[in-house]
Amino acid sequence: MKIVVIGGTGLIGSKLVGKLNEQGHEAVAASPDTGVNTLTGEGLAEVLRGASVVVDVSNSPSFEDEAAMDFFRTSTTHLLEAEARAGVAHHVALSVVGTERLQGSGYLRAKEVQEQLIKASGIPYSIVHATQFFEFMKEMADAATEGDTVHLAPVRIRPVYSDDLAADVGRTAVGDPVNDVVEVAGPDEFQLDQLIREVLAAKKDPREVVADPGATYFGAELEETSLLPGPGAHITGTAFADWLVEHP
């Protein structure tokens, strides 16, 4: 089976081609990088040739609102319209756990465009809620940092290991379209806060993290539970503390 793995050079995209090459699929790796353009158009037409599967894990490269808007409505437009020309199958998109539910934020409100285009397309899919990556803690910590102190939210997270995550996109992308949305989560509950507190305590990092209920989450609002899956979501096997103690 083909499988295109759109921003396939990425952290979850280079994980996911290479696990289904391993599971003799032909997972081709799409992005700039590779010749391919979702923002332009640009070898869509050729790299969707023959494909019965698109994943797309692509991200924007800007967090700012309007950035990520025309990102995602822009890309998402693109790729969808080749693969309707293409005959594609299955396309299978990455999105972000509680995006429904975090509307405050300007890049999830973006995610939320980019769904909603994709369940309007008529083309069978699948979209994958994932929460956050073990390998991103540091950049939440950077990004909710005031001076020497980082505040964030006291609720509750289960982060996901990238390798954990790849191995379920390839699962959905080998499987039947769902039309609906699946989640996946980490094994282990955490606080948002002192999940970070111990992140940068490996680290050596010396900012203090402060328990702040009024901090955003990347703009958004947040309730207890904003960044929980829900009961039937898919639970993955590798622990943060083992993660933590491989990569420190």
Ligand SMILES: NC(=O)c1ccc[n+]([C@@H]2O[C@H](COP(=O)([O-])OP(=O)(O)OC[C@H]3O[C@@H](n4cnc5c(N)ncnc54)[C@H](OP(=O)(O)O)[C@@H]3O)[C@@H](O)[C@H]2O)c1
The other form holds:
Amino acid sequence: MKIVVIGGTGLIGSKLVGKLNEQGHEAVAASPDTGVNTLTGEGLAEVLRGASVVVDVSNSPSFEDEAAMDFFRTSTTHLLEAEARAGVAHHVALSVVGTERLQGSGYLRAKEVQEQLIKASGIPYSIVHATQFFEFMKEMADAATEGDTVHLAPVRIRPVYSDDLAADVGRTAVGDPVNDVVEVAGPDEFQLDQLIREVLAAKKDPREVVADPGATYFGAELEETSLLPGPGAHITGTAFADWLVEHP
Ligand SMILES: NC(=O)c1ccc[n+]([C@@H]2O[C@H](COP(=O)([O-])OP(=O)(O)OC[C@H]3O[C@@H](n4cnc5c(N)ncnc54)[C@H](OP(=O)(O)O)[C@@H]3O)[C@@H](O)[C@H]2O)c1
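Swap state to the form predicted together with the named molecule from the form predicted alone:
Starting with the chain above, the whole complex follows.
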């Protein structure tokens, strides 16, 4: 089966392409690096020829509100139009657990628009909502840093390993469209400020982490369970502590 992976050169995309090809599928990485640009439409018709499934794991090069909105609105529109013309039977997209309740964040408002466009497209779809990647912890710390201090709300978080997530997205891609959202999360729950404190200590990063109940998450206000998936989420295998030992 030909599966086009938009963003197939990125963190999740490159792992996904590798896993699908190992399973005997024809997975094609599509990104500006390989001559496919969803923002301009360049290369889309060609790469989608003969494709049964498209997986969109692309990301906006900028997390700034307007840039992210422009990226997800324009690129998703181009992609879905090209898929309709090519007769693609299943559109899979990766988004974030809690997107719908974290709309104080400009980035997550852009992800919500991406999801709405998919749902309205008429193309059978599956949207995978993942929790924060293990690899994303440093970016979360950086975004919450003021001077030498990291301000994080003491809320619950259940991060996931990118490798496990890529395997899950792959299973979704080769399965039937669910026309719904499915959730994926890692095995362990943490308190956000404690987790980031542990990560920075492991990296010998001198920043102090403070538990600040008023701290926002990329602009979104948080309640204790805002970042957690619901009870039906698929729980993956790799523990954060084991990953941290292997990825110092
Ligand atoms: N970070 C998290 O914790 C988290 C949690 C849940 C969900 N997600 C979602 O996971 C998805 C993937 O994240 P990631 O960290 O794997 O992304 P990433 O490593 O930043 O990779 C982004 C990919 O998008 C491609 N891309 C950028 N502009 C493009 C364009 N105009 N046309 C086509 N492709 C383009 C890039 O291609 P080039 O390399 O050629 O530029 C790259 O392959 C995102 O949609 C994000 O919302 C992230």
